[in-house]
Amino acid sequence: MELKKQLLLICYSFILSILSQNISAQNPSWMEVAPGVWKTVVGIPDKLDLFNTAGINPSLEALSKMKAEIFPLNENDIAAEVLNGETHLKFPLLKNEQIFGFGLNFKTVHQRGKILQLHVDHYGGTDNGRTHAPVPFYVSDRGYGVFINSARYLTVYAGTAVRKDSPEAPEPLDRNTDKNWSSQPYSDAVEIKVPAAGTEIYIFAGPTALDAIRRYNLYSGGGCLPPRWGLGFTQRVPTLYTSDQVILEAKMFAEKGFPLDFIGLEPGWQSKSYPCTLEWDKTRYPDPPTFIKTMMEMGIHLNLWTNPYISKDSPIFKAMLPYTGSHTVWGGVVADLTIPEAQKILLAQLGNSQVKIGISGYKIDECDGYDRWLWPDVAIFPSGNSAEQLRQTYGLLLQKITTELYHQKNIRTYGLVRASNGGGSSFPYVIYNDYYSHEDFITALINSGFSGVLWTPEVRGSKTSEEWLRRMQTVIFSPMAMINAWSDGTKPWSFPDVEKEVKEYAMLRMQLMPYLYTEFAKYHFEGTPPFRGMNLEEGFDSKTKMELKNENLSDNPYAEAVLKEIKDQYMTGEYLLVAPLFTGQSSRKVVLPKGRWYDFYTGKFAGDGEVIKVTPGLSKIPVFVKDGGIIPMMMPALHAPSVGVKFDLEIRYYGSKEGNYKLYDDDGETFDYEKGMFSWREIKVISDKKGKLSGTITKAEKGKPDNLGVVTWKFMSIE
């Protein structure tokens, strides 16, 4: 019976080599899977792909309530090919079309001319497709999304090679004679290489750019909607701090009146790290459940630092082994996630040691590369899924099994980790990682709206007092504002002489909590990115001109930096437009969309869809606002509101026009929205027959989360 299983695996396996070499370049037949969705397959897919590991729930409800689309691109212009195992894959590309996405870059935002492999990796310094979050989803700015649901390294010639078959090959040039010649001419597609023998392949209809990015995370479940405490400020402590040390930094923090909401314990929690044992360490924490009553009771969240990787110390280290991989990482062995087993024996650990006794979250850590440290591609796992396809999910993986814990307890949480891919919109962790550039983390905060991920530019050391002040602004504006401490123990108070500008801008992300909650609930309900680049905003136009007076443009070529590329400034939510200063400069340009703009500290008019020259002094980040913006705002505090505190609104407006903004409320802390227990209340800004404006917001409805205090106003503009 044993030998008759054998010969029908081998039979089968050799009918499937044989079907698997060659299929006969094709035209995809597409079905539309969801509205403005359509997949189709190519030859024979690997079980394990992108969207079967995150266990993505598309949010079909969502997608029901978006603009009907008809496919976006010429069916005919579409060809797949299975050859020698492999699967080769052409999406046309039209004359200046522009493309952006393949995950998280840190240098460039315009991803056409580019080549890429895509594989999860530390990011080592270039665009090269090899970082943190290798999304196979690309965008364009015509208004369509592709998707390619294979977790293997895939190779991206991102309008680079011209095939001579190609009904727009571009005439050759004489490069001795003519000034036209270039390196590198028109071509009219993206190809991928997928090394496997077929894969699915997703189609996501726009209208916008942004639609598509909203259908892709919606298809993908849904953005995450973190707990209010997350939006609020965390300081991670160094590596080998002791419980009564944590304390008296929540203390120091206190009687200093900065906001803090979470702390993260780096690798000393653990009784050994590097691998990690994955249970507490009792000199430095010899009573855990009294520490941590202690700190909530401080009105303090705990997140954990963590890697995957098991010690032969670790409780769970003998139960383990058999689902483990032929490789070990520093000297740990590597769970198999994609085996149940595997994933019940972690969840154990983490879920009684840890979560049961209120750990809020995790920091999952070294999950991405490099490749001298993590498992090599011909490791062997005992689900015989490849090495690769492990390396491009173990994030995913990592965030599905943590974020399952918590909603088993009905309990929100949000950690960071080093390693995502597609289909991980809905997980509730920021990637981050050891690179320290102030200005590629702000190109990664642009590109990961791009791809259904957050990123976080947090702060750690800093040469200067400029330096500290400029990188606590910007991750203000961020996913995560976070002080990262492990190594050398910064507080927000390290530089004496910006510690007052350090604290307002730190009681300034408390008091956006009610206008950045309602974005990250809008990612969640809608799929729209709450940090996002200025191509995905109507009426920017990358095409704008130098229109600044008496400007050298021999000296300051800025209109040629335009019409390349902008990647120094993005749009927090629906209103804000932020443009960071860096260490040295005291003032920069800013590129404004079409419509009126105004000074978020001030209300002045700022600008119409031109690029302005800004001064803002060492004390002030760029912020501008739209036409008709509306910020709700909440009072300074130092704590996030908890479940059932009610918190004073004041609601600023901007601009001379008729405004409205839904408000998003809920516990803050718990899963009862999925069940309904949420609402949306309108908040309106009209103006009467002289001019004069007045606002408006409804009422909670009946038996819905109700957390409002006193509402004021305040209509800032100044014209």
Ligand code: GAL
Given for the second form:
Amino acid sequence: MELKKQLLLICYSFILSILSQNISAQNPSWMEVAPGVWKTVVGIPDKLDLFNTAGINPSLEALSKMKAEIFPLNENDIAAEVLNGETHLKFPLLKNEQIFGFGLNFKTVHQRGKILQLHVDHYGGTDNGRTHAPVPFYVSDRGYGVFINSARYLTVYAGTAVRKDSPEAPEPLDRNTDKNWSSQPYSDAVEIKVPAAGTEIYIFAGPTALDAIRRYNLYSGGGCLPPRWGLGFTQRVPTLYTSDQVILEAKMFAEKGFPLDFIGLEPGWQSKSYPCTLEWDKTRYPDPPTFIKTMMEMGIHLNLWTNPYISKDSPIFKAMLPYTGSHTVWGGVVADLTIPEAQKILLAQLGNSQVKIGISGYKIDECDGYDRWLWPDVAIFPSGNSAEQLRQTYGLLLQKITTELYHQKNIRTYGLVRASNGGGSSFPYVIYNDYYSHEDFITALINSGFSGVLWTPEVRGSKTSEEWLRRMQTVIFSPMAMINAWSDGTKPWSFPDVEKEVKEYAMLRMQLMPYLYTEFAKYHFEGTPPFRGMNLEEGFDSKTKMELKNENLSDNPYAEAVLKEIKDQYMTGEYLLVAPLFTGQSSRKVVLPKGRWYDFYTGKFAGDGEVIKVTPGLSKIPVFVKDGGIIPMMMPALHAPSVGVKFDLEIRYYGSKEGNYKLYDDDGETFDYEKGMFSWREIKVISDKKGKLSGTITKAEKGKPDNLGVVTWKFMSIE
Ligand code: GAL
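Return the form predicted together with this ligand of this protein as a structure block, the form predicted alone having already been given.
Everything in the complex follows now, all chains and molecules, and the chain you saw is the first one.
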């Protein structure tokens, strides 16, 4: 009897312990937290997550301007449960549905059929989830987005796993005899493992995939708005350069007539680097304030490279020590930047030694990986946050605190960072890396637009002048037009046989500034990514590529993912379609979405909803403009217009459809736009009864920024 009782007691406590660990929340219930944005909480989420690390400040006003939508999925199709300290999530996928995102991938755009472990790292050549910004956000071409607000290493089965009870379970086939047998049978779900006892989930409504991305970006606070000079041309000088060499370099740009808005100093400006002292080197930079003043007088801003690992010779080493983790990186201590005191110590150093005297921004290196030099997952941090959480958020934290530093001074910054994550859309930082595949750099540019991050296909060295020019042509159509000459000392004129063409493109970048600046304003105010993939473009149909194979692609999403994706052409803003060529190519195919498209350079009709072949010659990168496209441009200039300086506008118009464009303007350098100090002007092109086109532009509202000088029009497509 006693034994029976004891057994019962053991069974009872065993069941109790299981129940207390495992929360079965099959169909979570959703709360609308902003128009078109729903949230649920599963289990007990970690205290530190992506949104609270980024300190998001949702743009509720902009979100409420978007059309109201109902919950975009069937609630019963979403399942979540906490099991033995892990959270398992399941989201539905329909036949024909394609998904995009999961951060900064380099080789693929379509993500259905992938298994990823989202993990901040330097990209290592495989799209396996280890990347600079493994943002746990995906969008579907059915027009919704899903975000998992967790700072853990998430495992994602993006349409690979098949459940026994799946309503769409594939029929098992006999491999002996059936040619249709597939090693990856059809799956109707995205399943995600969160290695924590709970998480928040957000769902973003469409109706289009682009709308879902807009809502995600707006919920994250809106995309960043760089200062105008940030959109000019930038050169990063070699390591160990001295202040005199930097001044000479800037003079060379001016003499040769190449535009230049900011110079980046690489390792060498600090007294020690890898680990860093975060303090000027007195021999190479004996008088930083005078040096910075001299540069600013030449119209050149300065950006400083750094990594966050603190040398024992740094002036902040001692103060920081109590707030550092158990492990070092290159012998430097790792600040636990989730602790406010640690943030303050770092900011005081950057603020007093650099920002106060006029440094305009940072390049925050090495906050991503590789594993072999970063702190391991067994490291311990004084806040109690895990090494994994620190790894997933370090780039976000560094962006957040440096952005705040500039915000407090009411000066905008625009810099570079090698790691980011969910919620980071509003930070004025562009991601870069050491990987250097031109083709994959373009795919990354496309993928950045699905994930609320910016990416630059930076130019370093090149083997041939052809490669050099091809790379220069693409970096011009990216968030940061940059040469990173830290190791090989290249200059825009390094290949004399294409110097003229490189200069033309550098100047084109400057001319496009009013358009690019406006497209960034739309990123900020409307959430629309300024650089994005074709799959987000109305009228785009990747079926045009299905001619390649006759198999039933909708039954085989894996083959579809590879065959149908377009990863070598993209949109720059509302109207420009850019189709780069790579070394060795003299012609390429361009998929034009439905509607009439025109050649950017000549205004000639190029095609309508079809695949065209172009042979542009080395001197051109193919760029096409949508019918009715309005491209506001300024005159070629060596620097971005500074505060209060008026500039003339040439408005180019393409096609024959009536068109309109909203042109953005503000002081270009401060945060006064947050207090309403900005203007939108309406540009319109209308046609009269005889089809004659004419254009108008409204004035800036009274008392609002107005930097426009003379406005001229160029109707590009008049035959
Ligand atoms: C790399 C970085 C390069 C350059 C270099 C300087 O980590 O990606 O762009 O800054 O460090 O040592």
